[in-house]
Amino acid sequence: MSGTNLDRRGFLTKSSVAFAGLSIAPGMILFDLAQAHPLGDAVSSKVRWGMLIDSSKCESGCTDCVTACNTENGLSGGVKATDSQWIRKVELKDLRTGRTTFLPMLCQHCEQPPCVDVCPTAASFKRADGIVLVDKHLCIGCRYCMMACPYKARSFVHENLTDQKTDVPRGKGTVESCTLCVHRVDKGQNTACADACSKAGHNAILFGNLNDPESEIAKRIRAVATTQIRADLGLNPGIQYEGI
């Protein structure tokens, strides 16, 4: 869709919590993702979506996951402070051994998300299946959630937006972050970053249902030592790492 220019006021004036699907721009619909599944099934707490990222397979110069995320969600891919970044590569260095590790950092989709706790309008919310999202109709751009996030995983949209993706509505003056490709997940598909990593032959990102003991991700987590970033905060992130 070309020429779409959404701002915060446009979102707010068109919002109505009485409907499951809300029109926010010509040809673009924002569904009530907290309650309704686009295919008709209710979102259930029987599922908790998450990722296991193997840092030993994540190469320093590879940005396939970042590029895939930008392409899938219509992000510019810029690296200025005002550019949205839903996933970024970070470098960890052990000062004792000198060992350097590279890993993707994104919204951790916490079980106890601090961004949800501090949001004054309930724009930040967590679905029953563990995916943390931002309702652009309710977001007033206060950025409290950005300050509360210990992972620096959220971005503020500073510029007018054009040529947006129909499945990924965004808006100037609102906060956004990784959605775990909810529009793909609700269609039974993999996330864009995991797909790209697999296609490149790295297989560093494993996405799946953490609550299903028979899922590939659950079996892997039982078999290897995994780490949650800032586990001391007790947030129980849905993103776990292997090899750090």
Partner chain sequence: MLAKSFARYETRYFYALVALGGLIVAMGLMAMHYMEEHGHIVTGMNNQIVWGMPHVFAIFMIVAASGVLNVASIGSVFSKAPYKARAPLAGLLAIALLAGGLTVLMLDLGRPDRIIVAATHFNPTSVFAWNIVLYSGMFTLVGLYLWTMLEKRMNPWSAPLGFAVFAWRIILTSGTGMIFAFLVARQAYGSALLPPLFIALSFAWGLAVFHVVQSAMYAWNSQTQDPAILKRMKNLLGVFVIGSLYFVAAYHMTNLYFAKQTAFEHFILSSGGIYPVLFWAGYVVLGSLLPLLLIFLPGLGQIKCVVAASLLVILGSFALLYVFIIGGQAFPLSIFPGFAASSSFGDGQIGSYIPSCPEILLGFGGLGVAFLITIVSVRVLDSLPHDLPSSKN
Given for the second form:
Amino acid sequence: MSGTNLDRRGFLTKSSVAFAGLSIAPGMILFDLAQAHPLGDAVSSKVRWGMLIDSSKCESGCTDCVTACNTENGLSGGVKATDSQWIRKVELKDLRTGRTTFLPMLCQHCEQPPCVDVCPTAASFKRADGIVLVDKHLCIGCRYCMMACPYKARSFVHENLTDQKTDVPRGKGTVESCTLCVHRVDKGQNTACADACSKAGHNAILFGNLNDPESEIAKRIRAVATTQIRADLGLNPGIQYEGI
Amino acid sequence: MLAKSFARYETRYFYALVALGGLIVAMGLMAMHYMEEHGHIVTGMNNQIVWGMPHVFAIFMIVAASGVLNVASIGSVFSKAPYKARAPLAGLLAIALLAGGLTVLMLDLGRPDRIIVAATHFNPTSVFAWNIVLYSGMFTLVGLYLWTMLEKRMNPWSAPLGFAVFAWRIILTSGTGMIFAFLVARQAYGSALLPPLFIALSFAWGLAVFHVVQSAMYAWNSQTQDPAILKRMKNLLGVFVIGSLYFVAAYHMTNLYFAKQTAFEHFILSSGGIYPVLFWAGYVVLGSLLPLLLIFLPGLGQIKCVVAASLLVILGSFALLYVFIIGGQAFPLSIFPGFAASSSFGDGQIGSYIPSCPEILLGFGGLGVAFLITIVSVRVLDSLPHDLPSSKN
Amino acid sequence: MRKVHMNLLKHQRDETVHEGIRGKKYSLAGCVDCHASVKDNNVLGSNEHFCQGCHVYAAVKLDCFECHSSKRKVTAEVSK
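Instead of the form predicted on its own shown above, give the structure for the form predicted together with the partner chain, please.
Every chain and every other molecule in the complex is listed next, the one we just looked at coming first.
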């Protein structure tokens, strides 16, 4: 543990020195360090993963993000009340104007996640890079996090499962939710839903590092009006929306 | 004649009761095994209604466990002799109910085999984790308290321990209320009124359980209760029922006043199908008004009326908890205020919940645990209230 | 290894789950990759299979594969 940290500190110092001369803006240093997360290293709080979802680009009738999520994570795709759904497409009708919008709803990866606060065994936790996960080795299946989540983002595994994906362990009696495709993100890839949305040509889901001022997502959040769902709760979700 | 033959076979009756309790517990354990084998798919619970019937039973028992201690507290903290005589029974009942409630809560977990993790990994920000400490502390304190009462040499310590138990039980019931009070986003919960509401409810439910058990014990031993003491204790039950009604009313009135909460109140109090029926008929009429009549109406208030009133209060408590826990989750979470939402995951829809046999059996199994502990311990320990003939203070 | 493999796995598991440290030596997927049977790419199935065989012999409950995949990843993905 301490060895790893020393390695990382050494690495950070070296790269800081290397980049100090080159960078024009201080943000540049942040950018380069932020992306440098070798597979064997611990994640750092210099990164905060998030999404910007443009609901005006979310096509009616398209559920590619949901399908991609199910395929990637080995979910059955069933929609019974006892089936897990990590991402769902929500249809919103403005009660005042009657305008209809669509958006994908998933774990909002809050900065102050209520699920983490209430979990008795600390199985719900937030990684340094902002991804909220369930350590299923510690989860006792009390479902208090599901009561606490303002977004109904979590599912409880109600039945025995077989044929889980190697990268996505899941099991009966524990709570689960969107992992922000942590196994892909750690390899430097996009989330499955964001990739599927681009592939379908909609580009409604933009995934990236909110802490890096030069990232596409950060630039866009600076440029357009965005909203967080239930912003009144003050949880600062990493998933943000525009066009609602 | 009847009393004579009862006395003759008393031991057999006792073992029959033990066997009955054992049978109920065994059925609860079988239900739990079935649930663990197949997963929660065999219960009525789902991703919308995540807490169901087991939680209704468990929370009733935990709240009543702390409430029943009130009888002891009035004796120890406020030095009332008739209540002091009842303190050992109250302590035993508290331990029995708490054990029953926790059994249900633990066996309903998705991974009951991992319960040890709850002890080895402790999240200091979790109310659930605080409650684990509160429950274990309660067992210890009440155990010590019983020791000071039943062991003559320890008697001097009884008063300070009684006070500690009193403080602990107030905190514990608040903790139970906080489990719900700290849920930030749910319309039904997330209110600072819940801890005091739970304390008021615990007073009534605990005393109701106490009345039932005490009357059964007196009848078993062919004794009659001192009418003066019965009158005091039944009036106290009446006051507690009124107190509970007051807090329940305050909770709903607050919600009715807030525009964002009126849809939820409309659901719970009028349009929500089973929930308003259970609330008005179950909790308000059968569980509160009728017991009040049985207690206070001139000409009523004898032992049979008090026992009936107590049983009705217990029935009403289950109705109220069902409405509070399951109705509170059935109403759709307000994720997008100002929008009508719909999705494949039940957004904007009333959640459906049909209690299944295994989860109800599990709940009764918990009651069975409480019952077994009670009848065995009142037999081996001297807990029948002995009132001094002249105790009229 | 017979005596301590669970400790190595547990240590690695905590680092991977909580800190995102991946691709290290003692990952469960890494174990399965080498030890899975050549016949059906699995570490479970019969007492001939690597994990199951020993765990049945030692009468120790094998909890890992209730959640984790017991199949070799490469083939598991191809066979889909």
